[in-house]
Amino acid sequence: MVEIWNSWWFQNTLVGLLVVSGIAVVLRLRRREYWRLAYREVCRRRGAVICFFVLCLYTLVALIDSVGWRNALRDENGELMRDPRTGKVVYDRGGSALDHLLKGISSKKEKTYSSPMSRESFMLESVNRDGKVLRERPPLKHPGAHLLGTDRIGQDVFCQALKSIRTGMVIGILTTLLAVPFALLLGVASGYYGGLVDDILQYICSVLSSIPTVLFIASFMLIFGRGLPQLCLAMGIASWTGLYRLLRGETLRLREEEFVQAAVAMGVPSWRVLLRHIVPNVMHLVLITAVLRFSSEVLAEAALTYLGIGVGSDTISWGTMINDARTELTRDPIIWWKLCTAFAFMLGLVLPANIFGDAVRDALDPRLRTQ
């Protein structure tokens, strides 16, 4: 699974499907007056509009970092290199479009730490001058080239923070996409059919809710290995129970409404009642929960990675940056910029997501709409 996930053709295909699906959903929702009114209500709030554009900027960076390609290797004569056993063309490790855009910055490596926009190294080195041993800060290879400084091995912190955006967006979006359809299907089925179906689903939900989330994710990662797809799957399995209970309760209320009872009395099949009358009337709850859960999933990844059960060390994320900065805070002098950078970029995603989620919640609730 990890090899397929890391392949460029899979990631490019997945990005294309997500973009097309997002456009299709937006075009579908525009046809209903209910969603058009909600859109106008959100646009009335200037703060929500600004937060939406910030989220779009983060999404754009994540998409650029998800689309990539590989280049064929050539020998000294300019001919394509081939594997002697299979005869296939040999490619390099490749890189994303963001890697190519940041190549000018990421290639400027230093020896070790350097503070933001500094022209000399942050660490003191012993220098022998006129028979005296002095401790000075040597000049950098690329003075003033690192906006947010460099880490222990001289890599640019700003590039790492930008590369971490994709991990945060994948965690938030993919985990939500895994949990929401599952909770929607089971919650609507449990509330509408009741009886034995409701008892079985309620029992499964109670069992999963009784298991500590951190313990479940740790066990899952120990069995299937650490990685981004494994973490998304584990968090998706552990996070659908809350939305399931909410949708079950709303379905129990809706099935007693007159329009649903009329459809049943006219002999409409149950699957058609669910698709035409139940699901459209709970979609606002699904959308609100998905938007509000997005930020919590991003924060959960940072916490889990800090505890050592999140993404692996080969994946760049804000959690790994915070984990690396943990030991740097005990140094003298303190290496502060890596932790502050991860915190600032995470805050720049989570805070707009929460503000925009609150605006969406208010817009979808008719009782809270402004007249």
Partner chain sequence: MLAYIVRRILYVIPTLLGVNVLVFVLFFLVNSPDDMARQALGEKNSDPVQVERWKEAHGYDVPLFWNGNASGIGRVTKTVFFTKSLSMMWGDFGKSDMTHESIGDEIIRRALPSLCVTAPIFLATLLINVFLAMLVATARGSVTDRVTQFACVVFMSISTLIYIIAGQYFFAKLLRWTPVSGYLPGLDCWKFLALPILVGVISSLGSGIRLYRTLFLEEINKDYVRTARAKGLPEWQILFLHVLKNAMIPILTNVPLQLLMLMMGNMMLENFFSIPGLGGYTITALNAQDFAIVRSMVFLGSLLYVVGLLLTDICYSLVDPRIRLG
Second form
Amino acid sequence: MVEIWNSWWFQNTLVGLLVVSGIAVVLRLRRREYWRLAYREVCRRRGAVICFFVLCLYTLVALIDSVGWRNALRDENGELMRDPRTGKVVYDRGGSALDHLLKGISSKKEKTYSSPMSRESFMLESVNRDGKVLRERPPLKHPGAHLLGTDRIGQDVFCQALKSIRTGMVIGILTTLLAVPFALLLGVASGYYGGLVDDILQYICSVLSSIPTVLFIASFMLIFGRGLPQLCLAMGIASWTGLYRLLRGETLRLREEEFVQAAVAMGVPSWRVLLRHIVPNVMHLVLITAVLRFSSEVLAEAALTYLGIGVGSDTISWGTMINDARTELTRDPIIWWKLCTAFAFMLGLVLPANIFGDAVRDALDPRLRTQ
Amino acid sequence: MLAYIVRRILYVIPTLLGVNVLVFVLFFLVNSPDDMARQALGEKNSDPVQVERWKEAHGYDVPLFWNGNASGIGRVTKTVFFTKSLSMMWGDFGKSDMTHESIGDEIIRRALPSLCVTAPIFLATLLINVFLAMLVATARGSVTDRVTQFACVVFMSISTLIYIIAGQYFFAKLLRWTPVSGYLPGLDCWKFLALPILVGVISSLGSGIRLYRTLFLEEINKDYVRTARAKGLPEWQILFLHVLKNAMIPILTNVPLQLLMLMMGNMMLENFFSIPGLGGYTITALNAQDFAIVRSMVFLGSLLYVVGLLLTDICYSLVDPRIRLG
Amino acid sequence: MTEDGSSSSGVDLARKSGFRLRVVLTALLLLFCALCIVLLRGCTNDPWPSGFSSSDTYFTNYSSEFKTFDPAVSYYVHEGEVLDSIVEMPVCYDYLKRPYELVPMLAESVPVPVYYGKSGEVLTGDPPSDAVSRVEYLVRVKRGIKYQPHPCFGVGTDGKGAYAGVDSKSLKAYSSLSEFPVQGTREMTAVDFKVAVTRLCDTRLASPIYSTFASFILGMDECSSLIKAEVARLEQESQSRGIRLESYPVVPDYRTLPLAGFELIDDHTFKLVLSRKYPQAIYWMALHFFSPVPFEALEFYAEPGVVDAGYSFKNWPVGTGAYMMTECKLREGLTLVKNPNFRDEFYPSSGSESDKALGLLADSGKRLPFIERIRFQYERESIPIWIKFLQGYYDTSGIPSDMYDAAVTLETNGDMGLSPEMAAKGMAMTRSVTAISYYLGFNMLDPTVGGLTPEKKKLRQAISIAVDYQEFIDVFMNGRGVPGQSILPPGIYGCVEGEAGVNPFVDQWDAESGKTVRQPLARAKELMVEAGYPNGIGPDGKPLVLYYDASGSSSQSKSTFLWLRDKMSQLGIVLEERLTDLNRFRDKIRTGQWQLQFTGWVADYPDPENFLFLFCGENGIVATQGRGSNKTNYSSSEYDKVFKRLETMANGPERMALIGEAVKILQEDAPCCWGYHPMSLVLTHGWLKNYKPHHVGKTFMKNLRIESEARTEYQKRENAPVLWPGYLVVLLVLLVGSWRLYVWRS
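Output block for the form predicted together with its partner chain, input the form predicted on its own:
What follows is the whole complex; the chain from before opens it.
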């Protein structure tokens, strides 16, 4: 099971499916007047469009980092290596497309810290010169190759920041993707059917939401261990209740609308009413929530990682980067590049997400649009 | 009215029971007492006998749900569920798995430092945010407003961690205004609390101003404001005398809930500045994998939340009679 | 008209209330600014309670939590520093002398073993182990030594203990044991040692050294089962009285329970009987497992009222030492103050020339202890410790590797020296190699890396060459360490330094720099070929994948892993990390389900046996089901034979040769990649006198002295806050605020 989960073909298919279904949804929505209007509304804001492109750039990096392949191993003579018994070609462990792209930089390792674009190491080293021991900065193995410097063990900071993008995006997107189906299904059902169903669902919801989010995630991670999937799951479970309430309320309102009443009166089965009339009319709420929540999920990851309940330290993320680097500010001389890089990359995602989110909300929520 | 309140109070009990069961499932079914015992015992002495002994010493040696060996009421009461989980309902949090200290005492001892951090932050944030949001609202539509709005979004997009790290760097290291971290009981505490409070207030500025600005703008579009304006009242008087009063209703009715949640402390700040509050307690317990403390804190958090929500609802129904029907 | 009038009065009203509002706002603005200025004026970064910094208090810190101060259980270094200031042992190490030398502490003299042969005759000299059937140590303890004041010695009006049957409610008023109204003391006697040793046999305590002690002290196992029976009897008794056992454990009378290995001769004399020759026993007498335990204390801490009030023996130890505990908040800090009943003990008067030059003999012959109070502060992070040290709020500090270049300069001869900036502040630096070995262990039971076949040996040697710990020391420790050639750290008898000590399988001597360096990587690759993994590709055609097992994760451990993976990849080996929680990790160690782990060993006493026994087959952690200390599960009959011979031998040429032999076997078999022995660099402020690091003994605090005036002066000088940015902000707020108010009015 784990084998399959970690294999590249599985991940590639998953990413492909996600992209295809995303495009399909967009195409479908384009046919509707409501969404076209909203689209035009968003396009009117130059800032939002710029932000959208920045987000697309981040998404692209995350996608490149999510698909990958394995390379065949070659011996010294450049011949393909084969398993002596089966004759099959031997592969290495592979890496994502981004890994392959970045191989040029990420393989250039230094011994330890070096400042951005520096030609010499940041740390002093003892050098024996003419019988005298001096403390000086040795030249780097790859001078000037590190755009944003290297960290304590000589890894390129820029590469790490790029690799973190995927973690951030996965948390931002997957958390919502996990929460939305639940919230949608239960919220709509609860609002539409009412009665006992509603009572039970409301009860479950109030139980879940009365546990403070951080504490819930904390106990979840304590019991299931740290890691990206666990974190997404925990944050997903912790966050579906808010959306559920919103959707339930909206469905309650929609149920009384004439077009729904008319459909019911005409004897349309309830699942069809839900699917054709209710769900499309609450989708804007889902989208608003997803977009608005995105940035806070990314920020939450950093905070949770600092508290020791985020992704494990073997996953590169902005949270782990900040956590590693937070003592570097008190160093003398100060080391700022890792912290600043993580900060800048994170801001580069969260700020556009916030601005774009605002634009989407304004465009989709008619009540606010009038202002 | 009374009926509503009674109904509302009665609803609290099943909710807490649900939380209790959920906590139990997480902490005893998923992660069994055997796992806990092996964790607590050192590497040198985790043979099965020791595990049993540990469980016995911590009261985990009874069945989870149903004790067939006991008689009468003991069949239910002599179980892990009853003694470790259900007992939290009446405030008996038991003892820490690691240090054997009473968790209830510890919570009482640590609630004060937590409050000393969170309460000033809450108050200062409320005042400063409302004040600044009013200023922004007076200038709505202008360049100042747009710049402030953008600044707010930028402020919101910065991780709390960065605020804390930068705050510690500037105020403690460069300017030497406060100690780097630590805490002392009594009046000496203020010098340690100044920095966390400052950082806490600054980090909430962005979202706070935006939220209150929206609330004010919503209120500004209402009819009575239009009337006041038509009467010729100056804009800022409308804001400070009328809009503020009405906009504060939703803000203030939430206060009971927030006040209770303040007790839980702020994990980030407490951990970073080593303040011995409840947030720090939880984090220490998490790192030490002290399950008893973590599950107590989870339950306590829910308890405060549920009670706070109850109070808020009651406040609402007192302020706004229309709610009662809901 | 009327309409006009009403409207004008409406505007009037608005104007009036507007005026009032403006006054209120102006007042608020001024108030805010005034408050800010008052707060700024009051700024201070003194982390201690007012008055503390200028008092005669030694400030130190701990970063991992204390679990217990029970002398029978506590086995961590940081706990020892506290506990050994409170309790005392029969013997201890001389504070100044190096190599470490035992001197009497509670005993009148350092006990010497008397060996008895098979037929009961006294053997002289250093008899071989198998000729000895019984060993006796006669210990005479000093007279007139009194315990610290403690409520357990308090006598009530009825002649019984003052707190017998006390109610916990009446104790809630006191925040510390030292506040209890009735205190008392008594003379320490030999019986207290009986209690201490017998207590070790109590399985409920799970004393970590029980199995070691049981292997040489006569009759420990019998005593253990006696105690078990006695405990069962007492438990039944208290159960019949309806007392909950888990909260109120019973206390058997350790004074009267017979232990064959402990003969009480009179009030001040006892005899320790060993079942076999074991010269290291004398070192164990310098550890707190041998500190006297007054039985009154155990009775006191078993009182239900005392238990309910939250006091326990493991948090509030009782002893004869120089200090006593007055505050114990494990997650905040501890406070120790001078023990008023402390015996006449004086600062050592003999030391080496260098000690004299360093001024360590200035206080010779003065009465100990010097410092009134010791504060242990809980600090989770290293950076605040360092900053507070620089600010003068801590008296000593290690040097976090992040701060190394700011604190240390290299002298022309390559030695580390204090940087001029630090020296100008009056600090001093002490450096010493510690008796600690860190190593990267292979699980010898693992089919891939374990085993003693030549191929597997070569694989491990190849990995050892690739993993260059000199580089590790450079990157992670600023060169503060010595790469290990074997398990023995420098300074321990049998460790050969220099060219002769080079591990011939992995290292070579670099005459130019006068250091050992790793053999070239090409050699490692050759070894890989011989091991059957050319270029890291195994017989199945796949790259060799190894697993690095670790528990928890910090940023440091992550960097370490990445570094390790990088080194391994030079040989084509793929290293993967298997992170688990501590619980699972311990399980894996116990059952041998791991491949590589990084671990270390701190000397209990300065004897090679304490390190070499880590590879004795009998000690295998899997073989002993978790009780042994041999984590690698290394088991070689050849090694065991040599080890058994040298184990109990007195130091001398013969033992030296055997140690060399044992080390050579280990080097060839390479059950671990020999890591490093860290060097300890400690900075002390100029006002702290008499500091000399001691890596085995922990009773050093009583020797320290502080010149508080110098400290206060330094603190004042270094910590003046920079206030102008604050004033600037207040001024800005004032300006903007008044402008805004002005604009509104007009």
